[in-house]
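This document opens with one chain alone, in structure tokens, the form predicted alone.
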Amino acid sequence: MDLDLEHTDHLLLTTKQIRKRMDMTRPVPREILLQCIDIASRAPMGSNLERNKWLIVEDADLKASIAELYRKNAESYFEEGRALTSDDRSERVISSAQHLSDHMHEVPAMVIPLRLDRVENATQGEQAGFYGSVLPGAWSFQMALRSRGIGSCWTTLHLGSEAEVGELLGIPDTVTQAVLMPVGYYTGDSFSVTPRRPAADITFIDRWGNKAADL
């Protein structure tokens, strides 16, 4: 079956990180999360080895404990961000991230993609292959959610306390937490296209510096 480019392009262009527009009061059915994980598990992975796991956090006490660790790591991140902020767009992003941090304990669910093994002291190629086998699935998960009217947010601030989060959730220390995604239905009806620089301005042809826009 041919794909409808208008719809697939719209999905890719408007799958945004949801913070202020996340509905904290409406539960997300577990079966829908499992459907989206099932879709995400079809994403590319090195050697087609299925070494990814997923962990859904629904328990209120666990979410509160993770949120507390998250906020501890977020404070310095926000301070650095505010020191570097020079435009309205950056300020909006920081404000949005601050809102999520303040309300992290209220999110309907947290989803953590996991990868068996660790890559400390690995070569660049080994690290690329390792994370390149788990992160595409996390992005596919976000798009699958988006197509069902559910928002999510890609965040890694909890990784400053990865060991503590792992202990809370019983994750073995031989397993890597790739990212943490708060999940919830989003408010409002639609999203605009995410603003980015044109491809011709960020793409080189044949050699570094040969910008496509100049050729």
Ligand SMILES: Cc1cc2nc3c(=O)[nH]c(=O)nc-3n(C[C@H](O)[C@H](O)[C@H](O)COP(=O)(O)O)c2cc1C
The other form holds:
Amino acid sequence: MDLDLEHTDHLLLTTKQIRKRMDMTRPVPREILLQCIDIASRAPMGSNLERNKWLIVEDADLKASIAELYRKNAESYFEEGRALTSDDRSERVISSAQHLSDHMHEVPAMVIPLRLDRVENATQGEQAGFYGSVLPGAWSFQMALRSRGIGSCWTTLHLGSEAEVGELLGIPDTVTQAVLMPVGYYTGDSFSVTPRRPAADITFIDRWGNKAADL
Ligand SMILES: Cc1cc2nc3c(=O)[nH]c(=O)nc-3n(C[C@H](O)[C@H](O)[C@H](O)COP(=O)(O)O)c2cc1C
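What would the structure be for the form predicted together with the named molecule, given that what you showed me was the form predicted alone?
First the chain shown before, then all remaining chains and molecules of the complex.
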């Protein structure tokens, strides 16, 4: 099948982190989440070892307890962020993140990609192999959702309380929570492209410092 470049590039350019535009009132069917996890499971894994699991949180009480822990960690983070923030873009991100934090308990579902093992004391190579085997799937998951009109947000603030969240969800302490994604249908269908520095400014050719833009 020929890939339609216009559509695939559009998907990659506009898969945004959704917070204020998440519809908290419309449930996301579990079958769709499983379909997206199925797609996401095709992402690369070191040695092709299938040591990933996924956990979908649907229960309202569990979501409320996780949201409380999330907020506890988020508040100090936002305070520090506000003290350091001087530009409009950062302020917008903090305001959006604050909104999600305030409404975290209302999200239709939370999805947590997990990987068996812990890497606190691992070498850098082992850590790269570990996270490189679970995070690509999380990004594929976000894009699979986006293709279905569903948004999500990459969050890690709950990890300040990883053990408590793990206990709530019965996750063994030998397992790592890679990211927590609140998931919900998004409102509106136009997304701006996130501003980033051009490739030629951030890419070196053959040697560190040899900027592609200067050649
Ligand atoms: C490693 C990582 C951790 C993040 N943690 C959080 C988080 O805890 N809460 C949150 O609201 N956003 C979090 N984000 C989302 C970023 O703030 C987001 O990528 C940024 O606002 C840009 O959004 P955009 O990609 O939609 O333009 C995280 C993103 C990454 C990559």
